[in-house]
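The form predicted alone is given below as one chain in structure tokens.
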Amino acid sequence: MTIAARPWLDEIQAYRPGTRSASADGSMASNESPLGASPKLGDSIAKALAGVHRYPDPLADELRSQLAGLHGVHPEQILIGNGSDELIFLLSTTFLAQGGHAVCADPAYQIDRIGALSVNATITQVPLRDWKHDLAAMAALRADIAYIVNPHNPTGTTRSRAEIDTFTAESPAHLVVVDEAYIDFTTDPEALTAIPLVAGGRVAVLRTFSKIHGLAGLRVGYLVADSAIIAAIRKVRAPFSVGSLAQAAALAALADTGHREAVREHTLRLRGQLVDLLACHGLHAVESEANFVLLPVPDENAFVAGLRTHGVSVRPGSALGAPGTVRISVPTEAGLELLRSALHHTHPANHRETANHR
């Protein structure tokens, strides 16, 4: 290579996505929707196909309008992105580039860290306390952006809206970015969401269509923030980053509230069964409010390899900044049975544990 990458990129380890198994039911490494996308998306996407020779609506105005009504904000307070990851990179470019400072949890959501380092910013990671964000320690640090992933990835733990409100009041950070990718899988999303705090001007909230709506392959996310923050980010945003088909699918997904509730119900029910299954094998997961659980294990590599041999893929914690753990996505019903069989071979059930969890 005749050109050298910028020296600060040496600090970045490339993102390592989850590995698929031979079957969709056995793929539990990437927190994808176990029920897929709404079956009602097909007609909307087919209709949008007729216009794919045209550039998409640059700001996805119809989708912004629908989301503004849903969240009780003005459309100018919403920016649609090519997944929430694009919006994290745009936040980094706009507010952290060339010497900015971000603070986040340790382990971090990896894109928060990569986004900051990619623009030559400094990022300080604050270790979790009891698997949760240590907001008091984070509030002691000056920063341009403070990232709170709520529920946290990869642990699935949460902090309350009141705790985030207190953090915002006490922290010297100029902007508090709350990533709510997994909020629909909490027991009370409306009580937890930080969107009501956006009105104060110092809080921004990230959401995604990849999880509850099952649109991971189409890449749609959005940011809710003060209109001045949105206007600043728009200066560096690619004008057509969200395609016509993705916009049409997102609108159809929003309209299908029944499918969204079915995914939520399935996830909460199967998450409980997943935790119980693991406990029957002497494996105790971190209490999660997301569509996955984090599981401390004695030998991470052996655990991942053992399940892979039996058709189940899970995410090694070392790829997520949490060595000594694995992250397991809430599966389909069939996937839970695959995992049950795999654990039977790799981690024979402790009969005493089994009796205690009947």
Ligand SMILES: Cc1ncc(COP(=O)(O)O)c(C=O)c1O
Second form
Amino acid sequence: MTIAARPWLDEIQAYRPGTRSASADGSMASNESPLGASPKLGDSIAKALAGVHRYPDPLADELRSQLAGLHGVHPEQILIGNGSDELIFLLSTTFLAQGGHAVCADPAYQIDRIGALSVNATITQVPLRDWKHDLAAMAALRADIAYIVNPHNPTGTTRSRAEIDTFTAESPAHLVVVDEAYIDFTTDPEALTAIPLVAGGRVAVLRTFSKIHGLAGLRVGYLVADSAIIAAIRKVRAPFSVGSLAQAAALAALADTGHREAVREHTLRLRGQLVDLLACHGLHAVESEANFVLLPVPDENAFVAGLRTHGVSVRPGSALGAPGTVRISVPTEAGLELLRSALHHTHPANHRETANHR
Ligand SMILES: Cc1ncc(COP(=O)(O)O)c(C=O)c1O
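Would you mind giving the form predicted together with the named molecule, to go alongside the form predicted alone above?
Following is the full complex, with the preceding chain placed first.
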């Protein structure tokens, strides 16, 4: 390479995606929907196929207005992106570039960190407290953007809407971005969406179609924010970043509330069974409100490698900024059985688990 990358990129370690196992059921590394997408998407995608020689609707107006109705905001307060990851990069470009400062948790959602560093901003990571965002410590720091991931990735822990409201009032951050990728899987009645706080002008909320809607492969996410924030971001976005098939699929997914309910019911039920199964092997997961659990383990690499030989792939915590842990996505029913059998071989019993790691 004769051209040098910009020097501040030296600080970035490229994102390490989860690896798949040989089977879909054994793949528990990327927090994808165990039940897949709505079976009703096919017709909408087939219809949209006829128009793929045309550019997509640049702002995805139909989707935007459906989402505006759903959340009780104006369509100008919504921006659809090529996954919420694209929106995180756009937030960085718009509000952090060239010397801005972001505050987030440690461990952070990795893209928040990469997004900030990619535009030569600085980022301060505040260690979690009891696996949760330490909002009091974060509120003591000046920032252009404060990121709160709720439920957090990689821990699955939540903060209440009231806590986020208090944080917003106390923090000097110009913008508080609340990433709610996993909000559909919460059961805590206090862990409510921050969308009502958007009206105050300093809170923006990120959502994705990749989790409960099962559209990770189509790349659709959205930001709900003050219309002036959306207008600023629109200046720098690629105009056609969300394809027409993705827009059609997202609209159809939105209409299928039955599928969403089924995915939520499955996720909560299997999350409980996953936690119980791990506990039978002396492994205690962090209490999670998401579609995954974080598990502290004595030897992360050995744990990941052991499961892999039995057809189960999970995410090493080091790739998520949480060394000494692994993250396991809520699986299918068959996936849970695969994991049961893998743990039977790799962690035969509670007392032996303890003995093995002495
Ligand atoms: C907290 C969080 N935000 C955003 C995303 C990215 O979502 P998308 O697929 O919409 O880019 C993820 C994906 O795992 C996530 O965990």
